[in-house]
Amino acid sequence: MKNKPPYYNSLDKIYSKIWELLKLGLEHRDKSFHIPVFICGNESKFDGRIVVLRGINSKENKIWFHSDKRSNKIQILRSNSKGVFLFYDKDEKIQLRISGKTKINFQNEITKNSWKKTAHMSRQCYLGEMAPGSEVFEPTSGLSDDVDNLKYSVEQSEIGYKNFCVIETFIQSIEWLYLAAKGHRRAYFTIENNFVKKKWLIP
């Protein structure tokens, strides 16, 4: 195969590429890995939504995003802490499925540090009086006019911290799929006690 990427036949290089793509997704809003699908569920209901990748840690094998603690996914994760991320990069032709155990951080050092870094505009998401998904009688953003039009100070936005949480996912497995015209490649990585097991799969 001509012009095959360096990771094409190397599990080690694939694993390095995974963290490279996650880092790019974290740092650049225009990258596909910036907004993965996050899926969680219990015995009766499974649900998926787009989230914004807010942090990665390759040493601790974890990734995280922010959420309103009143949202439905928090209730689901309290009953089943397992979560799955689905990433796809059209240009790279790479799909990732990352599975792991989640931790809901609320009003601790992790959320304090993350909240401080949360931009003025992004804090708007946590300033609604009603919980996300609440039923209403007419279309609405759920925000007051001042909040909806960003007419609030950083100091005024601090009230949103009471609704803010950080969902960490401690990675247990990663499934990689690379789509190539002359031969796909699929690999599977399991992580336990920071030890990574790597193997090939049939695409």
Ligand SMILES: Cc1cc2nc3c(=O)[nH]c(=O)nc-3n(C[C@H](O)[C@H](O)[C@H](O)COP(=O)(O)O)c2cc1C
Contents of the next structure:
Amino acid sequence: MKNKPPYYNSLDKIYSKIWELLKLGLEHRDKSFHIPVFICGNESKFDGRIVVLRGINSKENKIWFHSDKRSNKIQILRSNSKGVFLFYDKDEKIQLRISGKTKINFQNEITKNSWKKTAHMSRQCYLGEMAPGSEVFEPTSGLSDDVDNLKYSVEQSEIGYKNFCVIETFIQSIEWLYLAAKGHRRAYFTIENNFVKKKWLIP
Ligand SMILES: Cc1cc2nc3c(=O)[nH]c(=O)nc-3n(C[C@H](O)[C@H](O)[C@H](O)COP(=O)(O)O)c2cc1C
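Switching forms now, from the form predicted alone to the form predicted together with this ligand, please provide the structure.
Now the full complex is given, and it begins with the chain already shown.
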């Protein structure tokens, strides 16, 4: 079994590895798991977009990201709360599809705590007057010159809180794919009432 990772033939170790990779992605900007694709949709339209992984909780089986509550994906999630994250780490050769039910947090304890920790620079995203995705007739960032140049105080940035939301995904399933020359492995985890069912699939 030369060169095979320790989790190669163990569902338990794969499950631990998943949360290890998520933690690394959360804490390190240069890791691919830092910026997954988040997919949601309704009957007529599905779409994916890159988001920044902002939090994980392995005990409650949830992960989350921040967003502008005026953005299109929030409208979509209001009609269909199902969301899917797609992660890929090229060095580890691991793809994850994490799906679950989402909750839009807005002006509650969760958003209050997250907003407090949102850095000066990141607050810029919430300081535009027009909603993300609005049509405009000139090329623009949608921000005033001062905001564009990060010339705003912490107090001035507080106005962005009215647009800030935290999208939590309560995980229902995780699909793991390890695609490697030494032989592929695919596993599937379902989570119900915090109980994790683990099984192998053909890759
Ligand atoms: C590197 C990177 C990080 C991003 N992070 C976020 C994020 O954390 N939250 C978010 O709502 N959009 C983020 N975006 C922008 C989204 O990809 C998307 O363009 C935007 O949210 C509008 O999507 P929507 O119209 O589907 O709502 C990020 C984009 C890039 C390229």
